[in-house]
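As a starting point, one isolated chain is supplied in structure tokens, in the form predicted on its own.
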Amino acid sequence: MVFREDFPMLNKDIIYFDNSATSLKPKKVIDKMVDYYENYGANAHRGDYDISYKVDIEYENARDEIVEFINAKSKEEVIFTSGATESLNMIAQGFFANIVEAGDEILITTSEHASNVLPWFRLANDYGCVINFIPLDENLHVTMENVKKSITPKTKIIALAQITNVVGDVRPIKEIAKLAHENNIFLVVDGAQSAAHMKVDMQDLDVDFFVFSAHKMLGPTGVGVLYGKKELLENLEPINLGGGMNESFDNPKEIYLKDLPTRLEAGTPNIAGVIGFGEAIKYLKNVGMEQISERERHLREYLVEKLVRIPHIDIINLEADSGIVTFNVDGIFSQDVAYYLNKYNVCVRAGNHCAKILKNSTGVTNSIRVSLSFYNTESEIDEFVELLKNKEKIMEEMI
């Protein structure tokens, strides 16, 4: 199940536990991108010659792979972007900026990534909306009870990660979507931490918008997806205007745009990235999303079981169904622990993890995050835990 031989980076002497920041890339993805650059590296949707036609086919094949992977209704619902961050900003500025009014309420949580906080903060500042926070329970999770309590007649948008990047909790998105729609509320879901680790089905979840990034799911950097229900995307004003997305323009009053999805993909796209992303989706499908989820839950349980035995380790998210474990070493700054681990070629994340307002709920400003993937192993965890057992050794070697 581990597939380690497929990942060139795993041939190096490292233990890579920073998969929430970005995943490693299988050789098939790398080769697919190199093949584009070496053998048919023309532009997409521009040329009237054979290699350009091949680019068009490969580019749209990648879109088809994603449509099937997330069970969207059609390719018109899958927009290529530079990543989840751009996607969320497009949703906030291209769609909601046109329909919100002063006093409208936007519900988020304190455990959201900056990319699912700052666009809503800007919308609130620009249009007089109100930001309110759904309370987290004692495990820092979102519960249906707290969502219900937070909704008011003014609530227009709920914006949540399906899995958060620090707490690692899996939110009940399908149930939240049902509740939201019963109250005429839009649901926007940040899937950056979920799409690579569990089955996501747009028609089953019934969310209004869903975003994710290729680089967190075995694909290249600089590519992502904005999924939206077609009837909503039809009303999303393009943030970028330019080549490829227009039918014609003769003067400022006569500008005609193309249909979805092209209308929202101005300019030359990250062609190699999109093609590589399509190959990454094929790879994930071959491994199997249920198998990935099961493997990562097992690895997390294995790690937590060993960490809880170490008295100077404080686990912040003891309960979670993802591969994320966040903790601190008592009395030692998180970055210092990360520097110490780096001496032994162990890669972890330390800091606030772009979730700067989570400290309002946890009282913890910085932490160490281990984020596991299906290609990690129990032996790597054993080596990692052994390095953490001796606090004096950490203090002696951390600088």
Second form
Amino acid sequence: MVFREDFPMLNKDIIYFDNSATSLKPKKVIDKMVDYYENYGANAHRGDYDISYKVDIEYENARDEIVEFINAKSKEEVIFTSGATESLNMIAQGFFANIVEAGDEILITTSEHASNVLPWFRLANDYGCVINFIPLDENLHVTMENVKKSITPKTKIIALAQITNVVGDVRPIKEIAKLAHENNIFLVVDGAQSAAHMKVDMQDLDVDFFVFSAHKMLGPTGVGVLYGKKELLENLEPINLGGGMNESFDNPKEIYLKDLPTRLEAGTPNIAGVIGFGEAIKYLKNVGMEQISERERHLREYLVEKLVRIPHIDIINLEADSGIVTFNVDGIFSQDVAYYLNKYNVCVRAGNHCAKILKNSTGVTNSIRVSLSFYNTESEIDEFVELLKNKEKIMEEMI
Amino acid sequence: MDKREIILQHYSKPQNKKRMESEEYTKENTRNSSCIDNLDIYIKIKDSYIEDITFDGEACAISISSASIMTKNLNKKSVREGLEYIKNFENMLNEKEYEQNILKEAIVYENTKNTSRKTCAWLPYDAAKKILEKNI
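For comparison with the form predicted on its own, would you give the structure of this protein in the form predicted together with its partner chain?
Complete assembly follows, chain above in first position.
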């Protein structure tokens, strides 16, 4: 594959199947950040000299890339954060904490990642909201019917991942947004697992908030995005106050803040990270999101078709429209399988994958997860499947 | 038997693996923050002696086998002897000086060089140590 040579980590003689945890980074992204540190490493928002002016230009170019990538209406709707986790906490604490009332219901599912569960649990504990779970169907998917059934006159928020990190199902976000708005409900979407793997269009989906992390989409760690509709972000109280985001202040009663998006980006931002993120977005656009989705679906089918033929393998998510395959080897603890695979330089994740309440729905406490990316290959999958065919060999070598 | 066989034997047929509801037992949970190993250790102490020790839970081959061997070795020891045994095991894992003969089968974990597996081998000991230290 032509893309593989762009990724330095792919020359390390490993099979990297843990792309849902973090993606690998193309050389261009790394170089872009090194270029900042080596050639114009000044602070942002201080444009009195040339290199600082260049920082502002590059920083805002990255924002423009993202505005276009997710089809937001304007720059004001794209806030840089440290990642999806911080974005979700800002939404819960900065926006919803000011408007929820005791008894308001928040709808989530048992397959959400911890970062789309705990901020809502805290809101429920602090303000007397009630957490309800949309039931999952037999494939662990969210159906419109079940969303409809879960809505009550008290439902205020629906918070869902677009793609979940264990089951890998793609939720019908556009339909859910329509239904939510017909019932005066806010829809918050965790795009951490989706933004790198499918086309996401904010205006088409019509979600209220959407969050994602750069490091899962070929970009650096420590940077992410909080997207929100402008009229909602206007009412999002900054959690952090400080430099860069204030207009002026004299005393506690007279604090004037800047406009969006800067108002929500206090302190010196992760400049190198943001600039690198912009480069990652360019790279994704160049490969093409449709092509990425199609390639990953193909790789998943290729893998599943081979795994179902192995009698001692139980696939937990047979049906999923993403690159995620979750399974167990009958009678062997998932972590032991992962250690065995590690001996052959195969990187997979074992455990509960931060979805600690999913076991309530599946009855499975832990599993092995393969998460594929477009840069993975059929021959890597062949090698991987070969390693799993002989259960005795796994037992023999797992220690 | 080589080391691997000993580990596998204790994993497939662990000794003293049972949950103890009785109040005579002190229970201590032990889990690995980076993974899903999750064990409970139960110890019944009478007159500063370990009268019985068991474990239960879900964990990888290294943790389960280590718990099996540990319970076998700690049973009927005095609390002091038990802590001495645990100290020796800890020293072995950390490549410090230790007395081999006290550890018996537990020396199979001598080469858990991979640090994450070292954590697995140590997991049941962490809980047992906590219980014994409270009863010294």
